[in-house]
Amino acid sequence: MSAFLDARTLPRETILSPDLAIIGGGPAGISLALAMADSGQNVLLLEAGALAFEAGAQKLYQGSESGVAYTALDGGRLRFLGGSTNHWGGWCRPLDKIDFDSRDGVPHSGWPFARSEIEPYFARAQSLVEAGPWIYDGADHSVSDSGSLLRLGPGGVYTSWFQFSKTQGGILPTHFGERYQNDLKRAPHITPLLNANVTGIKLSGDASHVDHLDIVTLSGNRLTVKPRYTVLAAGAIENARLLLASNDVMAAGVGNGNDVVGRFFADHPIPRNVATLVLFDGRVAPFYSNFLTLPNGAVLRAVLSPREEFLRAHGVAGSLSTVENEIKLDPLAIAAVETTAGALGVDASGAKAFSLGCGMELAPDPERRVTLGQERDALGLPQPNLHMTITDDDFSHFRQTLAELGRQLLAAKSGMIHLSYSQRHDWLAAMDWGNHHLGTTRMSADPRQGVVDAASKVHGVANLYVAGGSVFPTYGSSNPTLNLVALTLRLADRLKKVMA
């Protein structure tokens, strides 16, 4: 088993020359190169982290912000091998089949290809997230021996599920870094460079195609890569910070003849306690508000969501409520529930209340976006700036959607719930966010509208394809690992054929 290598002891103007390098060592990243283990190409895995948490490294993320306050740059990334499976939650979910489709009254929505085209790359992604079975929502009769379903009238939003990404023997979600540290070490044509710090994509001069990549390490260390093919997959900010900053032979950046580099940046916001569901009968089964382990390994947890043609009725986006801490009625509450209650003609003498949390999508928004800011860091490159955006549009959508839960507990005389949040200031003062960085190198067939094509090539440049997130065009409000895993793996299909 041969020893990870390490960019700063390798000689001073070291030239490598893989047949395919690959920008990051992040769950899209190690998917890529285990996927392309067995396809005799010679593989070489930049990591710009060691193999644990670095101090100096981790300054790197760091940049300036404008717009809505959001995570610090620095604090939704870790950099070592793993990247952001080093403190991922573990949430699972495939995205809808909606989420693919460009949908009245979500501007810029769409990919260039129905959920169709990942599918068959869900198990192979689920086994590499280690979620267990596939279940999700075929999932309501395997937890009746748990409690029942919570009662909703016919409606716009039913209960669906995520599962737990679980390491084999323990209680973490896997990292993949650890996980899989084994597998790179032992693929005989898969090179792992570590500390190794892309500060430049060169192009051709003709902008043809990627003719080498610039490496430099914290300790001054400088080596060149000389790829067949490379395939960026550093996270959404930092894929756009290197393509933009890479801008020796276009002006504006690899891939940025359209000003579309950076821009419709996203994360799922998640505002707390967005709502009070009361239960009338008090019971709420123990799946909706903790993980439920099945006998067969699967870890679940049920969420409330918007149906598809309720989203196309509204033209609403995605969002996914949880039911969270039991919480105590104030008296105006308890009246309200006992008059709701009486009006309905049901016993609420034990009702309870609970707070919901949730996950929302947000629409795509161009000015949302990365560009490079005045300071440099420490291996001479722009810092990025993140300008966040949130509308009122994204807050109101959501309210539609826990309105049509609480019409649908009241048709169902179950329960109420009441909206916590009307007005901008409140949510924002509630807001936490989900660090899923996606979008940034969104995909489109058309270079007008995005940075790579429905194969996750770069428009205009022959050799060079984008993983992981930052090329979802919409986003859904579905956690993004499994997804962007299994879009990865159908990328590694493409480039055996390309590279054959």
Given for the second form:
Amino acid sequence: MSAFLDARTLPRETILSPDLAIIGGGPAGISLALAMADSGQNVLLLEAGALAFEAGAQKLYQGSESGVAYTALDGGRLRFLGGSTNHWGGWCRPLDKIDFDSRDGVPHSGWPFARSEIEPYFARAQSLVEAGPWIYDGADHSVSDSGSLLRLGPGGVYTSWFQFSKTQGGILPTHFGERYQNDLKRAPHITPLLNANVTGIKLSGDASHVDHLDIVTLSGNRLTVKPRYTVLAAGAIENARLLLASNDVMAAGVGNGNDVVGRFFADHPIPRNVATLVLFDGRVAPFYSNFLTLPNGAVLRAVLSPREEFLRAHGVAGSLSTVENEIKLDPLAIAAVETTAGALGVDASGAKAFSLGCGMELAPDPERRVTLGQERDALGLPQPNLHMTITDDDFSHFRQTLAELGRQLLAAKSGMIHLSYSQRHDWLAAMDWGNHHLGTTRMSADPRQGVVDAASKVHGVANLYVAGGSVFPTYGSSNPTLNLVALTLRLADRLKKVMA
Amino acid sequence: MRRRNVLAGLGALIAAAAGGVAWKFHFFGKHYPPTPYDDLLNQIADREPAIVFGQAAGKSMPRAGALAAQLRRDGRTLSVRAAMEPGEAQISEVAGWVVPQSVALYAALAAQA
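Give me the form predicted in complex with its partner chain now, not the form predicted alone.
What follows is the whole complex; the chain from before opens it.
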């Protein structure tokens, strides 16, 4: 058993020489460490924070922003063991096949492999996120006792399903740090090192491989790690920041010979109350707006998603819509409902209305990026600057999907829809974010288009890999955790082979 | 048969007949002055909400005469069109509401008539 070490208490200038150094103790870092536990390799898990929230460590996440208003950089992530799983919502859904494809009309879209490449890892990932039996879109057949699916005419939108992370005792969701702390301690070849802030990824003189990592603590201690292999798993903002700031050998930063590091930052915008859903009979199954727990323990919720054919035909990005709260209709809305239902020959005397929430995928944008700011943090590292963008096309594409949902409701004579926003300022006024940081070290077989290759290895650096959402080139509307864990397990298999 | 029962029965019959006549000729419903478009407007189940909704269509709609000509040219009734149009992607947006195209047109006509 390896107890947790604290970088603050190790002798100054200690040099650690693990086989594998993992930078970051979030879901990717912890999943990777656990997956490597049986490899016989000595794994050093470098967590920048402690076992619980500490304000001083969290402050190291501060940064500046430009462009569209976005969550404060120290507000959307957490710097202690477990990382952002300490405040995630537990939403899980595998990426769809189309999310991996290069799509006409969506420049920079697509992964260097198909979904089939990570499918073998979904079962173990599902187990790690504790989302119960694998059901997802098979739920259509499991929930008939709990209500009916929304009646939709043929078309581009359908009911799809999310599952939820649920740790033992039914607590939602799984916090990786708390949940896997003892597993990390029990694993003989894993050494978790807390309060270990990596401030530099130091390359060899010829930039061919990582020579060592600089570790600094807030108390002023300094350590060196000389790993055979390194995996950067610190989240999309920190991954980019560390690569960019490690610029002593490569002037533009590690892996940034083609100026791609930090670009294509992405998230799921979740503007509120994007539409009003009216159901003429007033009935919506509870699993659209609340958790449904099946007898086998799986926790599900239904959402409305665009079909692959619709995405392709209209060149729109992924999205989901959620049924939220029942709302009252104003006189114009009542007139719209009565007129439409009357024309359709439907009784709408019991109609009810519900607000719709959403999650949108943004089209890849190289200008949406993390760079190094002017300010430095308490450890001397440049703070990140995030330039956030969202285009009118991003909004109009999602609006197109909502209108399709409305068309299908009318075709089924089951309801209708009101689109809340048509102007950019209205969308932005309602804006919130999923805080799913993605894309800054995107994956591509072409070094000019991506930071890592299909194996998650940084182009041009022999022993440096990246894990986590920062490698996602496109990402649909599925929440990233389940998928990044699956991708990390694939990386573990790869590392076991190359490190043997 | 007692006289009281006969009278009660007759009274009920008269009341039912009067109700039927009132229903048939819209004695208790909203009356609208005749318009050149009544053949179209009479297809709307309830003109009151249609007028309110039609006003929201605003200036983007053609004037009443042109609207009526367009609707008559189509030849199908409102209910037939409204049922078919969503399947044919004949959809309009009125003040954010996604509706069958014919619903928007008839509502606009009701508002202008």
